[in-house]
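Below you'll find only one chain, the form predicted alone, shown as structure tokens.
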Amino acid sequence: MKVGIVGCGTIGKIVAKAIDEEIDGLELTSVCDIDRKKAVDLIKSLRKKPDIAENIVQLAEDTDFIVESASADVVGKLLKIAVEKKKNVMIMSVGGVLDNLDLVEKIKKSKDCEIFFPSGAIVGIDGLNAARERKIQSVILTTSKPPQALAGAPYITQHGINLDSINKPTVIFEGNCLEAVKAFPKNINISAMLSIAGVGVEKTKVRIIADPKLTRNIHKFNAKGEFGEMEVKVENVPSPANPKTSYIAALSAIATLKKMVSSVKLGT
């Protein structure tokens, strides 16, 4: 099968290695990135050499599934090439599928391709998705990290919140799942995971709290229901290459890779 990665940053090139030298089924045929420098670096870390497509139009006209680790502003560009082109896609900024939720459900009805979300940097989607087979009463998310992880957040220019005098840990945000990908579309991809996994946008309950004495973000989720209830909790390792991308957001990606090809498919 060809793969396409859109996006040569941290996640794309921890898949694109992976595929390069772990996945038997898998070819990398083409990259693309708004910055082509990052296309050429990744290309130079790899033994087979994908091609560099000018756009993701061309990045899909040459590939069979396409892995999206760029940004939630490409996401709906990408879910509308897959009804199109009828295009297998994986999308790792979550986030950017909250604006486009009439292509999932057409997608959904067509059944000519399909979506994959890994699980990202949070751990009990299996679980959930279980659960909402009977009716799920409450998701409440609560997500800790140092101040520094959102830096540059919409949310905290707009509020001119000075993390550099955080001393405690503080609350900065409270809301549901849509306004807080809108707050930190880069910093909260994982509520809009348990949203469309759980109970929606709207009733997925978010809390983000800066922590100065933090070097891992945590994430804990509490979920009741007809099943019973769950509390899940991961602290996670940032990426070697960038402290803002949690590690196991890229192995997520990796490990969905590989279940698509395996014979033997563990969990939900």
Ligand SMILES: NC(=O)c1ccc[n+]([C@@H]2O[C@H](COP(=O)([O-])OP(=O)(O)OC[C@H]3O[C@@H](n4cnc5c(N)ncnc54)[C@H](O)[C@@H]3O)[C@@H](O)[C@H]2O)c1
The other form holds:
Amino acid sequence: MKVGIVGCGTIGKIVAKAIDEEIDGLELTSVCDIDRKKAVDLIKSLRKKPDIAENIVQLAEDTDFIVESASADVVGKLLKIAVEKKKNVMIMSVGGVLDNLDLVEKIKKSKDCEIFFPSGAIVGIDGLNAARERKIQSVILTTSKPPQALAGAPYITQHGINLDSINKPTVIFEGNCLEAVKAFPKNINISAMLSIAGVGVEKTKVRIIADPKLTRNIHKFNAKGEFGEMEVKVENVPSPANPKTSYIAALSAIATLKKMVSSVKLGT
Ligand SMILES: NC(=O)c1ccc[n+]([C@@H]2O[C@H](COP(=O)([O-])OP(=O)(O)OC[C@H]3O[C@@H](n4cnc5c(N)ncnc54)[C@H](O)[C@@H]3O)[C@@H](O)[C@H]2O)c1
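What would the structure be for the form predicted in complex with this ligand, rather than the form predicted alone?
Everything in the complex follows now, all chains and molecules, and the chain you saw is the first one.
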């Protein structure tokens, strides 16, 4: 299967290397990035050299499966291409899907293309998937980060929160996923993923804690439903190349690709 990668940054590089070295059955044929130098640098690190596409339309022409590891802005365009050109896609910038849920519905009904959402920086999506086969009553996400990881978010600026003055774990925000998306647009992939896999953007509750003692991002969620109750927690190590991206997010992309081509499928 011919694979293209949109976005040659932290995740794109790790996924490209895995396709090049570890995954039989996939061939990386094309990459693109708005910063061409990133694509050129990525290719240098690979044994089999893919082409550089000028844009995602060109990249789609040369591939069967497109990995998005760029930004939320490209997600809508990519989903349209998936529907129109009958391509399969894997989305990392899950937050970008929330504005395009109509296209996800179209893909759900279509038999011509598929969309993959790796669990990214959250864990427990397998359990939530099983739980949603029956009624889920609640999903509450609690994300704890070092204060500076929240710097620049609209909510912090609008409320005049002085992150430097936080000297103990402090609840900064509580609301639903829809409100969290507007308040912290750069921290939304996890809540978006949970809401898509669980009870939707309005019913998924989000709490954000700034904790000055933390060196890792900690995500916990609690879900209750007919299945019982689950408490899931992960402490994420930042990627060496980009502290904003948890290493496990890139690993989940690799695992999703391996599951796709493997005849042994683990997890729900
Ligand atoms: N699902 C999750 O849990 C999860 C976890 C971490 C990161 N992410 C998301 O995955 C995406 C990639 O993360 P990363 O750490 O690799 O980021 P990064 O900044 O290291 O790399 C992104 C690359 O994409 C390129 N790019 C940006 N916009 C583009 C566009 N419109 N077209 C083509 N290229 C474009 C950039 O130039 C850069 O090289 C981000 O949107 C990030 O929010 C998701």
